[in-house]
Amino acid sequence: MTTQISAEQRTTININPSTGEELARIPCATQDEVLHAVAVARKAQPAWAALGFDARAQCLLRVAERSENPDVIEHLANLVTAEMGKPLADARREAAGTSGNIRRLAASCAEALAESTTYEDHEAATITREPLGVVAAITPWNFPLGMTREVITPALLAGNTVVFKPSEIVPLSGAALYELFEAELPKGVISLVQGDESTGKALVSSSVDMVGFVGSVEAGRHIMSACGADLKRMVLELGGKDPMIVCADADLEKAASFAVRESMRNTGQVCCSVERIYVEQEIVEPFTDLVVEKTKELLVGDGKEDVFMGPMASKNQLQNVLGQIEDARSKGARVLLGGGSKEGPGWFMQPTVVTDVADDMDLMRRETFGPVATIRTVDSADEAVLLANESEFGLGASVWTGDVKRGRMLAARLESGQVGVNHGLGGAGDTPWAGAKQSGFGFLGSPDGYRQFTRPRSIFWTEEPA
């Protein structure tokens, strides 16, 4: 993606990261257009809220039904692959998940947002969940369908209207998802504005009542500062630098497979990618050998092909990862595999394994967001916990050990929103997706997360004796 500025209107150029070819030129919404979209959403909101939860849910369930069409799934998947390089099989899974995701959220929100009444002697109190008004949904390029649904759907179910700005890297995917929602919702309930950072800033500084944002920590800080003046509500799902702790008694085969998959999937462009692997000294050699062996097996290529990894989503992202590797190499790190870009068109990165890293390297401090398995030797799991917690990030983490009880004790000491023990993130129940420290503000998912798109209203009264 690049931005062109003309006398008439700024334009983003949408580029296929596998080929470098131009896909489209997308006009950026002007400030007046952003304000108009917010005004339309503001006008539509009271009637949308007045429909009641059940009627709103029926509208969203029609969106779910529409998204089950195989042609729709294939269209969405091909757009995601073309715009950000995700392998087509993964893009299909993301697109096919739209229906189930909306249905699950409708059922979960029905319970989470339901009115409740409590009694104490003759005193009574009813709590209702009231919509906030207009929600700005500013969503990322790495999961342009999945993460967008997690913001838009609960916002709408709660009775808010939405102004949606997809990332400038995936404007066509964003527009296609918007059209699915727009086709089944009353006019003005959801609006689309396209554009770059300037468009996002105009939306945040408008009269919206809440910002739901998924993206980088840096952008999240700017949004929080901008929202502060008007005390706007916000949910910020931000980046991470997720640690993985491998104890000497861990199943090395399973741990190495997880390390490679979670460092490299989506070309490492996942907020909860494994970015720091702490391995106890006595097993670091066999573990590293397994990681290198498994990484060599990964197929890299155009997302339209049968590959595990596509390209980086943008040239800037590729250069950022290469810069971190070069910084590490210059300070004494060893690159055991990969470490560079691939020759030819597109923004392809070699799957990379790095060892002998120091804690002051960018590769250990800053979010990498690329296909790099970074291995750091430690004397003990206790040392690993201390090092893991030194980061300003705290999104996810994992602990690998033959003793699950010990693993859970180590997990409880990690300053992360979610921790897996011999397991990835997520599993049983409707749990919140929450970031500790600078990895987020507020959270998505779970009853508490859905309620963040509302404000509680309590009404008290005294019941007359029978």
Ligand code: NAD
Given for the second form:
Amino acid sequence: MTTQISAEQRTTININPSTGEELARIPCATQDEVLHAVAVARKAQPAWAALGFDARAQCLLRVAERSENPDVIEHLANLVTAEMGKPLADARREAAGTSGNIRRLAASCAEALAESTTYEDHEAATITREPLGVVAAITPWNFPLGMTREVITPALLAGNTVVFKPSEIVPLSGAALYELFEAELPKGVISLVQGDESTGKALVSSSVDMVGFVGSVEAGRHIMSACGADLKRMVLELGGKDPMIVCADADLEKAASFAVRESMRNTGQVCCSVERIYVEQEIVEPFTDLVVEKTKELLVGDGKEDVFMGPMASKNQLQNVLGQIEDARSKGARVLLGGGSKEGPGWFMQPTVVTDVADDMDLMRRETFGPVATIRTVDSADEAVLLANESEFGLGASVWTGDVKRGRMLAARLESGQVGVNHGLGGAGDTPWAGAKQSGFGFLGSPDGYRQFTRPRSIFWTEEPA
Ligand code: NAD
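Show the form predicted in complex with the ligand, please, because up to now only the form predicted on its own has appeared in this conversation.
Okay, now the whole complex, with that chain kicking things off.
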């Protein structure tokens, strides 16, 4: 069954969230344009696959080189800041990360996707990693460059061609990243379609062979059921409601700094933001005081200025966060700091600290995706683990304690794909960016992640006697 885009010509309006000014009107791809992009990608795929891994990697390394140009970094960073409000320094880091990311993926995929042969006496089996065909890359706005390259780079290295649909909130950043890739790839290997949810639905239900998706659980559920119709492959990297557990023996200064940074970074619009903070009763007062104190220090403003936090990326996002806070307040939660939007143009939200929350409040159950540190007192670390696991999400988590061994034992009981002990997510090695429960299906990162853009083929043979 295919999902058709409505016949009327639609545009998305691109707004600067710091000023409310219109940046651009972007025509959404029509049904024919989506199908045409897929057909072009289909036609280009056999030759791209036939080039072999090394030649494909060379093309992508040229994209990496191109992306190192300071003017390119500045251009990309300015677009990201204008479109979704990220502070320019953070946007520059995201843009500058493109080349290192592509180089790292090229080296990792060379190993992960290499042919291997095993022998038993004279019997041999060779396993190759075959591309799937055409991959639809559908990505969100919160890291418009970072998340997109994590999908399209391994897809391309594996010998697939790509049809890329950026989020309707960041169409210009998406187009600029696309142009960087397109300039160094054979014609048709990557195509761009602009548009919103309807465009994404049409792309998913087209004849693509795989959907590489990063976005919300709600959209992920829809994509999974749409892919079921013809058993398309998919990788879905979805939302989170990450718990942070602070034990009584934790270094409070470090834990509070982490809580504030990871609740507020990118205006809280990070899939692995700290969204629930469970604190042992003995230390809840000094910990909360530290969180409030540190949150007060955060500078909020237009991303073009030297600020820690820009605006919310859209009016919808702002209303969603304000709605969750109001709901919590009306049910007895205490807002210790912030809690409202800022006067004036733009969609600015005050950095907020909430306590005295109940476990059934939206603020504790649904993804907030805003600058809110939500503190819940617990009697023990055991109770914290129990409550942390009472969630449909399972992306990340962290445990803070003076005893790393105990921290690792608590971490092992958490139903999350990734857990930091006195640490954020990531660190040593090339690890899977994997969510448990409804935070994802399949995953990006790590050799196992890259292989999801391929199917294995085994060829069996008997060695000729010498
Ligand atoms: P979203 O799901 O609304 O949209 C993501 C993309 O999918 C956009 O391009 C959108 O146009 C498209 N889309 C929406 N519904 C669709 C559908 N039914 N079929 C096909 N395409 C569809 O998400 P968002 O608001 O752009 O991004 C925020 C969400 O992304 C949060 O939930 C966040 O946690 C998640 N996220 C997850 C990760 C991760 O690695 N797990 C990383 C970044 C963001």
